[in-house]
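We begin with a single chain expressed as structure tokens, specifically the form predicted alone.
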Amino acid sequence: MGDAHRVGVVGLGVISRAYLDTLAGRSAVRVTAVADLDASRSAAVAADLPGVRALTVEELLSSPDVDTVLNLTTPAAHAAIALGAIGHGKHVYGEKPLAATLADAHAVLDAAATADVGVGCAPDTVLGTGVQTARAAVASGSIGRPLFASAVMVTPGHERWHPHPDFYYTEGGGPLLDMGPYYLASLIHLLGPVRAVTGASSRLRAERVIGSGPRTGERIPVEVDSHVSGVLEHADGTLTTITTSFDGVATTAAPIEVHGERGTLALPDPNRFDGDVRLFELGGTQWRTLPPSAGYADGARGVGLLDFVAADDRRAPRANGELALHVLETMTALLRSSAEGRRIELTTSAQPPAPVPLTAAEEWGARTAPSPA
């Protein structure tokens, strides 16, 4: 592959980590650079990863041996960013959901295609054997015509383990942006785009109480709906059901149903890359696991960047630019759908990318060095 594709990290927040394990010793990538807006915490990172320099965002973002910027920032700095690396002539790959607004989001899309620069965007978890065998599952007829399917997610808040929870429930937060793209995106490689969309949400509590870390006990304002539902009419036909919310203890209910005319598909948490998926047959009598036929196996975060960095004229990135815009309007109008009570027709599309086929991960190059401790 040449010479490895240089990446510079913005943001160092808790999920940074697991991108930087992912990434670490891959011959066709290399970290070069961290930045955050604690400078003691760049530091701290860049001390545990040889080679890499600790540098202001402003540095990072301008620096020449940085060919892709990794942006982990809050969902109200995506878009910032973005435009800061896009304005320097760098490729980005983003945490989700692409922008806190839709109008920033095309923003950025318009200055990549402006500066002929590429945009990518979690989640990447849909790569994963859970999400890409149901999706062969489906293409291959084992369920017939899909029908119709479900999505849920309901947990009692994200402020029970993490220690700085505030953005989750201010403007770019709540159940639906931070958890939908995980639902929507495995939803669109399963049954394709979205046409329209009808919602409704609800906001019973007006804070709430921080569960661990140095501010326990602290209480947070609650600015966004903390639960969302709605009906997502695809493109050809199949209608979904979705649920996202901070609000409830537990459910039993599959993370993801497709219903089709000989049978029924079960999925996993699609926050994960692996898991069982469960076929019901018409005629049956039990359901029946499938084996992994499909998809990146043993992946982790940062897989959609090691993906995005391996994409060429003939395979576009599968975690683009364009499906990150796609869900993020279908979540953005099931909220104004919301809130002004009518079925709202979507102005954007995006056809799922190229299936992914079982594939180890060391198609990105074998690890030249382990990862750090």
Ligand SMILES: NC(=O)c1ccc[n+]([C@@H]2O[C@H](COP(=O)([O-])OP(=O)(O)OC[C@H]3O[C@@H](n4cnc5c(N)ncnc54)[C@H](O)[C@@H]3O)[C@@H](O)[C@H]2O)c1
Second form
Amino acid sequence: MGDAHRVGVVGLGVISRAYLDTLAGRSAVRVTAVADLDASRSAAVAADLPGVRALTVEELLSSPDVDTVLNLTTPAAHAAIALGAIGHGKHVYGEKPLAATLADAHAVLDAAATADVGVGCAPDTVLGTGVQTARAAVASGSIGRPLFASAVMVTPGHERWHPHPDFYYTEGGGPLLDMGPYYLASLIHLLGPVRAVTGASSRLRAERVIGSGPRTGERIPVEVDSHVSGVLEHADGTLTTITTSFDGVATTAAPIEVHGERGTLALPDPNRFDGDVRLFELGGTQWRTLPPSAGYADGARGVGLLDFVAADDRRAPRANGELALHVLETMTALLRSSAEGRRIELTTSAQPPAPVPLTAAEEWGARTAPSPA
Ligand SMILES: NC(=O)c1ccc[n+]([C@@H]2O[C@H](COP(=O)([O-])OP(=O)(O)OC[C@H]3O[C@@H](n4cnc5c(N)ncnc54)[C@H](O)[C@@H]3O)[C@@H](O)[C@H]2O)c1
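Output block for the form predicted together with the ligand, input the form predicted alone:
Once more the chain from above appears, this time first in line as the rest of the complex follows.
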């Protein structure tokens, strides 16, 4: 790789720190500018990072010092920021979901195709050793032919810990659009694309109470369903049942299980990069933990961007826009299925990206300086 790829970060909230830590000191990328609607946030971040400029959002989107815009805004702003970046000829890599609505997501990918720029999208946790080791196990035949899977995400709600959780309960939020991308991207890596869905959803409360930060105790409205169940029909006939809930208290269910004719795989939390993958073989007597055999071993938020920057004609970005679009259509179709009371066939598809070999971290450049504490 020649000169470092220049990254401008828009949106400097809770998750931005993890990205800035991952990107710090990498030879492959250099953060050149930051921006937020709240100028005090960009000023504070720039003050801590030598050589990084605090700009207005529009200045950053049009800056000649930025090759890729890293979009870490809240979901309702994802499409507008992405379209702004693309309009200035920039690549864009953003947090999930790709957009708050399917129409907006299509608009982003269409604009990117016209401008001939790339679109990448979280989650990148699925490129870690957890999901990738399980994917390698399925591919090597350790469970035989996959037949069905389950995905379960249960939490009483992010407002308990997030200081400004409003976006989790407005359009673009809810347990499926917020947490579903981790599970659906994993399932597509493991079992391939989805051809049709059936969904049902419900809502526990009309209001939530913020549990941390300066707004502790404030009530916020719930504008979306906070529990979503569904069935996914994968293109190869495999069936997945999925539950995502901000209404339940706890669960002992494995986050993802894949059942094949000769064995069952239990995956770790797909919102993490690592964790144990366990296998129970037909005729066996107990679960066996598989050693990590694939995936970015040192994964942290931002490796999807490093993978995106390192992609070339021989290897497409793994956390790519087409995959994110298919994930978003799967989620919005589940919600539409619930609202309309019918099975919905999907219009998009996405092939699983290239598997991640265990050593692939070297591909995007060692750190040239230590990461800040
Ligand atoms: N918080 C987490 O643990 C977490 C984890 C993984 C992914 N994410 C995803 O990251 C994204 C951001 O989440 P967060 O928790 O950091 O949110 P946050 O509310 O803490 O931060 C979002 C920031 O974006 C800024 N912003 C909003 N609209 C903007 C606009 N139009 N232009 C410029 N700046 C704008 C806000 O001022 C704020 O500083 C979301 O898509 C979320 O799903 C969050």
